[in-house]
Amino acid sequence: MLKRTFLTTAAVALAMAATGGAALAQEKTKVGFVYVGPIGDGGWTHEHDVGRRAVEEEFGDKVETVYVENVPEGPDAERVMTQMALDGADLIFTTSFGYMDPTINVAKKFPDVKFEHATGYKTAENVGTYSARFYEGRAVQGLIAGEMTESNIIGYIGSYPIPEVIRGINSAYIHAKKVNPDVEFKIVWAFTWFDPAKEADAAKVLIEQGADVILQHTDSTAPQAAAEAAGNVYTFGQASDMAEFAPKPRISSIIDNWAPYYIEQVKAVMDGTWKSEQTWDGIGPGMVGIGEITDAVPAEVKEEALALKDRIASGEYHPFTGPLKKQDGSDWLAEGETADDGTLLGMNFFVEGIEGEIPQ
């Protein structure tokens, strides 16, 4: 018995070296998201949550997912990146512009670990940067909301002042003002990227300020409830879809699509070819999705805005195409002139006719 049972270990190990380790090799793969409000926010938490359940449907019992919600940024959040990387994470997608350096941070203890963060700009060997271009989306959503306002006064809820925001702002108060000479941009920061009760408080302080359409750059359905109750009010879906709200408030969305990416970079670390790479795609890839435009929408005005849409994913177009001014009256790009990436990167400026001061 002795006799066979040496026998049966030594022929598993001479199969193992024989096939360089396979067994070893089907050992799953852990990735672990890191996550800034809850999954059931209905906006960015939501949609980075289907992408993670979208790699689990991909790769089966050859991965393992892990994630933490409600992750405030900074201290927490590296103790939450260091203690995945502990537990044998071999990815970990971090999913908040404030977990940058955390991310940085870790990396740095854990070279071995491959770290994906989104929507920052700075990386490491084993620490990869990735964001969606959602100022196309908003000047899909800009353009509607410059149609659709009867007040001529639009609102913007703000989460924070970084660049990624302001370029949104930006973006739909120029295709708003194309349609609609007469706009008015009206600006709350929150200074969150998920607290329902700030949100709707946002929202209703613009609604009182006389804004009939209102977009957002914070998490929650919150404000589209607060348009709901108002009555008379138009809102957009941020990030995830929101349709609970169509045919009105929400009228339209952006929407992101995480789940090819996602599925991209695990199967890059399971085939051994991941490597740190800045990643920014728009709505030409498919990471930024525009949800159905309702029918509380005229018809022209959804034939013209899927007409920019079409026109940005195709190229055609540049949502920052001159000639247009910064706020001050300084000439930015001239007739024709596109923006460059390194400029919307860095964005620290509204354009001319924006009101108000970014704050600091």
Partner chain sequence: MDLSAINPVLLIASLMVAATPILLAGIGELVVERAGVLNLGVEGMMITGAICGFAIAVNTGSPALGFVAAAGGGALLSLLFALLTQYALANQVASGLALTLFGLGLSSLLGQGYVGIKPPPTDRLDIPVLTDLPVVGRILFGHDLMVYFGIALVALVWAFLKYTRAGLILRAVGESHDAAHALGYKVKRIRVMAIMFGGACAGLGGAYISLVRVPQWTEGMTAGAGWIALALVVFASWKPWRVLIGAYLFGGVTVLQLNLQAAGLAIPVEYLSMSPYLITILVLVIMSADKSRAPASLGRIFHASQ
Contents of the next structure:
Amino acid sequence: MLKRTFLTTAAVALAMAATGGAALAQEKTKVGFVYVGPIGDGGWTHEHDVGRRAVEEEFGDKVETVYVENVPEGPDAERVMTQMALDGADLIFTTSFGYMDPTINVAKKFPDVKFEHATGYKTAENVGTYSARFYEGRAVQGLIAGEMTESNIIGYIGSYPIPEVIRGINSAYIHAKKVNPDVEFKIVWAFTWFDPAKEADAAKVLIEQGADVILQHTDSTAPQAAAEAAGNVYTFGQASDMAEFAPKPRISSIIDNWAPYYIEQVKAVMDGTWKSEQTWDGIGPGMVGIGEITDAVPAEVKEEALALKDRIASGEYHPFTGPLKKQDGSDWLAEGETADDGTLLGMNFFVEGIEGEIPQ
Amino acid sequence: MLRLEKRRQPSRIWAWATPLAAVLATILFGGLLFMALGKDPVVAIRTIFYDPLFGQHAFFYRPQLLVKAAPLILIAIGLSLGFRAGIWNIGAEGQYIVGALAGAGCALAFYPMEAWFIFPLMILSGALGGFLWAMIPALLKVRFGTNEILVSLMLVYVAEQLLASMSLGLLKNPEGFGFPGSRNLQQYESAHNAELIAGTGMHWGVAFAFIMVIFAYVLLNRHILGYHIRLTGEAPRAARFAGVVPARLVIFCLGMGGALAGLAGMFEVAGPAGQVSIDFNVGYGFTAIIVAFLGRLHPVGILLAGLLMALTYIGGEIAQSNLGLPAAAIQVFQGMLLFFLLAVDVFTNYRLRFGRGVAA
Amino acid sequence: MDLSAINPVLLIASLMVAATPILLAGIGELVVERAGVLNLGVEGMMITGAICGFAIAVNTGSPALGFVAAAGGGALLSLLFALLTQYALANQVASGLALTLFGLGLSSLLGQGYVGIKPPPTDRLDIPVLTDLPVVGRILFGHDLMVYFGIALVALVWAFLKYTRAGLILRAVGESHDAAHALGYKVKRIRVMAIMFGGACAGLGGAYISLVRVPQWTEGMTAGAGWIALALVVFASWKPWRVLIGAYLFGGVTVLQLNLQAAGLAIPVEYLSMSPYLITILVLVIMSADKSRAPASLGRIFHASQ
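Given the form predicted on its own above, I would also like to look at the protein as it appears in the form predicted together with its partner chain.
Expanding to the full complex; the earlier chain stays at the top.
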């Protein structure tokens, strides 16, 4: 008996929350952020939190932001999102790929709450996705790296062999090769998102094997420090600017700049104009920032890099423009053809010239 | 001079009073911590302990408590049998992973066939996976006398690497755009460990956890095997005279712990989590060890301890999002709770005496 | 594939650095376990040491003071464990796990203001002639002082356990606390001291990561090194010099697999990463036939009236 009354109240309350929760918070827009790491990670989560604070600054009293950090992907994420929705969030940003299915599940239960999921591919009526075309930034890095290397060996630290990382490697390689036909990439997979000590080791190993430019797709500054200790090695900041290592070894960076997007989406929810969209923005709209190119880079190289950046930003040039072949020699893109987003999203091959296999 | 004196019988009053005292002490010191962080301690404590149970949205959190506590309880029950007999399986995290891999692997082998027997088969293979993983330390101990604490701990790391390999390779979702992680079993009806009654959080894993609490209680109090387990723990020599075969007991206790941890993993992967992914394991196997001790290795105690742990997790998340407490503060708070609970248990078995006694 | 790209001299030199944090934490835990105490909280003490060392080094500008603070921080945290297990007679496994949880939380709280800061550099040894010697110069004379300190500590612990009376007592306590107590030794006091030594060493290991190896502060930056240190002690079958070998092996596997990858060799990384743990299990099995086994009182609670 007790159980039945509990159940009926639960059902009623859930139905109420789904409709009433959002209405309650009308005067103040409430925005939730679910983070996979700690905000003190200095990388991925940190940059999302910078975006959150930008939202607070922009809208002041009209907005209230809440966040939960260190949320494991899976049922915990689902619970945190539900909790935010119950507590009246109007818009929830879920900032890790692994939150994809939980986001969709929770969104079904709260049709009036809007969800924005980072780096995923599933959408719904009230779920949009957003991601950054980091490969555009990689093209600029690749160009600088190709010009700067003396040993013609460029080291690349990857996290896991997933399309996002593979895209970055290909893009960097293509543009390094264009300016320096002799260039060679050495790729090391760290098999971790976050392990500063291992990242430091990976950088040292690459330097020992002759690399004098290091590109990283892991978030800590450990490789920067390793490069600084080694001397004549150049690096690029990743996720955040890592300006503390400028002007050398860090000669430029790719910055995740979520603030404009977050502000825009919050504004859309306030105005009632929010729509479910699949956003994949690059340098042009400012989601991918190129950090200051320091004076360690010769002026003409800097100019060349900035020109490339501008051409990408204006849409005049696509980093994956044919003729391009896959690693096995088969044709991929014909002369002048550009890669479609579908292929890029699922990219699981290297382009011609890169040595080594993608671990499976 | 203070001195401890062993009681002839564990005190019944203290057995109940000490956990309460520990919770009160945690509230006091936790309150001070929250105050130091500039939050209202009363509100913070209420948010953690009261809101999930009786707050506005308790109808959602109460079922979530079951979902969060079930794997903890299930694993802790299995471990407690061994702990009572002085057999130290601390590798439940690995057994949990392997159980999940076996269960999910079994389901994915049948995909996309729908049939009634798939889920029972998954339960069997999940239990078997955990059982076999635990048999490694068990058989090594029986055959060679190797230390099971260390072997079972080592196998956790091996299982974690296996998990990474599986989510990037064999079990990877072929339609997942190359991202790591398996298909979502929530979308595969025959394999989905769904809620038995919608809105209650009761899935098969919760049901199993309750059944195992009763089973363990009966086993320990009414069955000769339970008697042997207790005897071995309290007086190993006497147990030998009573006809206990240590090897058989080692295999039973480790096997049982492994099977239950495997089951917990399987129910989690087929239900709340939905998929195998690199970060699938979130430390339930280790937390369950703490739960087992908090519950004083008693089945009912474990049930309560599991629910208490789940409460601090869920309440902690609410406090993070509503009060802006950092995740680290919640971790410290949990750590305090554990310290106090562990520390006060001494009064159950010992009494405090003043003055200098004769050292026995 | 180009294996000639791997320079064995540099490989050895960098594995020595990679091994130092786990070496320091491992040798400390070895002493703790030889005293009959199993402290699973190494990860928590390492990360606490990492932030204590980092904070003090940044504020004072002196890495040396940082390391001292790290040892102090680790020892202080381990004192909690000592109180729990030695005086409140709590279970060591559960207390150790709770210590890790607490340490991870505490370190992130302490470290909130220190993200994105560069610590003062720790100097490398640079002896004019010796460091420039081919091959051996880089391996033997080109490191920072903590690398040598780690090795010296191993030698000290070895000599302490083998040749000193105090070492003998410590081992006696670990083998049979009841017998040691009957002989009039202060079992608890000795164990508390061992635990604090272990905490100090773990703290140093953590600070080596945050001050030298990475060097920066980020939450959770030890990323499981404390657990590897625990494995290391077992691998070493509780013998100091084998901790050194084990640390180089564990560190070596990581550095070697990265080297092989960089040289273009397609290797199954997950399986190679498993190998140190599998080897440890194998060592355990082999050792069980050998006389060198775990201290007999390891993990057991001592109370005088038992």
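Positions refer to the first chain, counted from 1. Being a predicted model, the structure only gives us computed values, none of them experimental. The term rigid core refers to the maximal set of C-alpha atoms that superpose within 1.5 Å between the two forms.
- Here residue 126 counts as shifted, since its C-alpha moves by at least 2 Å between the two forms after the core is aligned.
- Once you line up the core between the two forms, the Cα of residue 286 stays within less than 2 Å of where it was.
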